[in-house]
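Here we start with a single chain on its own, the form predicted on its own, put down as C-alpha cells.
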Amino acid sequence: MNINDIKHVMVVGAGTMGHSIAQVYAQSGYDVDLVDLKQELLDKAKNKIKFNLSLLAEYQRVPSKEIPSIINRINLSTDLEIIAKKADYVVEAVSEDRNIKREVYSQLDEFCSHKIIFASNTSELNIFNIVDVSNPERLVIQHWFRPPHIIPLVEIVAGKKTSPEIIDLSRNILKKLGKTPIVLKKFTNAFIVNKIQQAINSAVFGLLLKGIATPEEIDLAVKTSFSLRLPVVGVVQNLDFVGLDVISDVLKNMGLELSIIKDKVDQGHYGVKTSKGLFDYSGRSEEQILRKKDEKYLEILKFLEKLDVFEPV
C-alpha cells in the first residue's frame, strides 16, 4: 500500500484517546470515519473535538475558518461492518481489555480488505500475541499520547511478522499528520515512555508509603529540578552532562557494571567534559556545550515561572 492511497481513515473507539486521534486525521486532510457502539459515545467525541479544535486555534495550531471543513470531514457511526468495507486504513483505540481487543479484531479481519493496515493504539498488550488476524504482515502498534492532538510522539512497536513496508509507511503517515514517529527496535513491555513512567511511579509510591514527603512536595520537587533539564538534555544526553566516569563510580558503589558505561569510560570518553559520551558533541568545548545547555534551561525557567506553573494545577 502506498500513503497516497490513502483516503479514507477508520478510527475503532471514541473514547480518550480515539476522539482525538481521528481530530488529528481529519485536520490533515484525511476523510475520517468514527466507530463505537454507542451513538452517545460519539456525540460526546464531537463535542470533545469541537473543544479541543476551539482551544488549538486560540493557539494558533489551527486556522479559526478550518474548524467547521475538519469537523466536517469526521462522520461519526456505529455500524463497523459498513465503514471497514470502505475503509483505506484502521486505527484502533478500543479499551485495554484482551477481549474485547480480539472480538474487534476478528470483526475487522472478516470486514476489510486483507490489505488494509490495522494500527493498534495499545500502551502495554503485547497486540501480536492477542489478536488474530489473517495476514499479520499488516498489523502493527502506534501508540500516541495523551492528548494526541497536542503532544508529538508516536511509539511504532513491530511484530515479529510485521512487513518494513508498513513500518516505513506508518513512520511517513504520521510525520504527513505533524507527528514525531519513533520505530522501537524490538517489542518491549509498556514501550520506551511508559516504562520509564513506571520506574518513576515506583519510585513516587515508596515515597508516599513511608511518609517521606506529601504529594505536593514530591512534585514541586520535580518540577523543579529534572523536569526543568528534560525538554533540553532528556534522560540518557544527560548522564553526559553528569560524566560518565561519575555514573560509573556510581554504579561501583551500588556493585553493578553496565557495559555500555564502562565501555566508554575505558576509552576516555566522558560525555560533555570530553566531547564524546553516549552523545558525539564534533569536538565542541566543554563551555561552549555548557553555554548552549544553561540558555535553554534559563529560556525555559523563565517561561515556566510565567506560567505559574510550580503550583497544582
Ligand SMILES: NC(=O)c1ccc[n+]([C@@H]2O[C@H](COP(=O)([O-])OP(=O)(O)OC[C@H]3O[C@@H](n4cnc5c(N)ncnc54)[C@H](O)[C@@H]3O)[C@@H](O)[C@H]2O)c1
Second form
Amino acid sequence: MNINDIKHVMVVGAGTMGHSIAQVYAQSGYDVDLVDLKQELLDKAKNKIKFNLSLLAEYQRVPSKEIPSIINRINLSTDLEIIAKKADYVVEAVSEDRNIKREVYSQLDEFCSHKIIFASNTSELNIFNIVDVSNPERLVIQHWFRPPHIIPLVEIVAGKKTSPEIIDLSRNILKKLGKTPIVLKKFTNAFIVNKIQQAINSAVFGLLLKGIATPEEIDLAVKTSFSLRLPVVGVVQNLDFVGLDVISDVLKNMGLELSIIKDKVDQGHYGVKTSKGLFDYSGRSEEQILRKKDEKYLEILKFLEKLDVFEPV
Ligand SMILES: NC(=O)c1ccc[n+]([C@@H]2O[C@H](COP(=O)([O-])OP(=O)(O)OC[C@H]3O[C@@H](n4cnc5c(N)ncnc54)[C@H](O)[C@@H]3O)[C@@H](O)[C@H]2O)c1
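If the one shown is the form predicted on its own, what is the structure of the form predicted together with the ligand?
Full assembly next; the chain just shown is listed first.
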C-alpha cells in the first residue's frame, strides 16, 4: 500500500484520544470517518474538536479560516460496517479492554479490505497476541499521547508479523501529519514513555508512602530541577553531562553493571568532558557544549518564571 492511496481514514472510538486523532488527520487534509457506538458520543467529540481547533487558532497553530473545512472533513457515524467498507486506513482508539478490542478487530477484519493498515492506539495491550486478523502484517501499534493534537510524539511498535513496509508507511504518514514518530526496535510493555513514567510514579508513590515530603514539596523539587533540564538534555544525554565515570560508580554502589556504560568508560569516553560518551561531541570544546546547554536552561528558566509554574496549577 502506498501513502498516496490513503484518502479515507477511519478512526474507531471517539473518546479522549480518538476525537483528537481524527482532528489531526483532518487538519492534514484527510477525509475522516469517526465511528463510535452512540450519536451523542460523536456529537460530544465534534464539540471537543471545535474547541481544540479554536484554541489552536488562538495560538496560530491552525489558520482560523481553515477551521470550517477541517470540521467538514470529519464525518460522524455509528455504522462501523458501512464506514469500514470504504476505509483506506484504520486507526483504532476504542476502550482499553481486550474483549472490546477483539470484537472491534473481528468486525474490521470482516468488513475492511484485507490490504489496509490497522493502527492501534493501545497503551499497554500486546494487541498482536490479543486480536486475530487476516494479514497480520498490516497490524501495527501507533501510540499517541494526550492530547494528540498538541503532543508531537507517536510511538510505533511492530509485532513479529508486522511488515517493514507498514512500519515505513506508519512513519511517513505520521511525519506528514507533523508528528514525531519513533519506531521501537521491538515490543515491550508500556513502550518507552509510559515505562519511564511508571518508574517516576513508582518513586513518587514510595516518597509519599514513606512521608519523605509533601505532594507540594515533591512537585516543587521536580519543577525546579530536572523538569527544567529535561527539554534540553532528555534523560539519556543528561548522563553524558553527569559523566559516565560517575554514573558507573553510582551503578557499582548499587551492585549494578550496565555494559553500554562500562564499555564507554573502559574506552575513556566519559561524556562531555572527554568529547565522547553516549553521544558524540567531537569538533566542539567542552566550553561550547556547556554554553549551548546553559543558554537553553536560562531561556527555559526565564520562560517558566514568566509563566509562574512553580506553584501548583
Ligand atoms: N487516555 C489516554 O491518555 C490515552 C493515551 C494513549 C493511548 N490511549 C489508548 O487509546 C485508546 C482509547 O482510549 P481513550 O482514553 O480515548 O478511551 P475513551 O474511553 O475515552 O474512548 C473510547 C471510546 O471507544 C468507544 N468504543 C467502545 N467500543 C466501541 C466499538 N465497538 N465501536 C466503536 N467505538 C467503541 C467508546 O464508546 C468510547 O467513546 C485505548 O486503547 C487507550 O489505552 C489512551
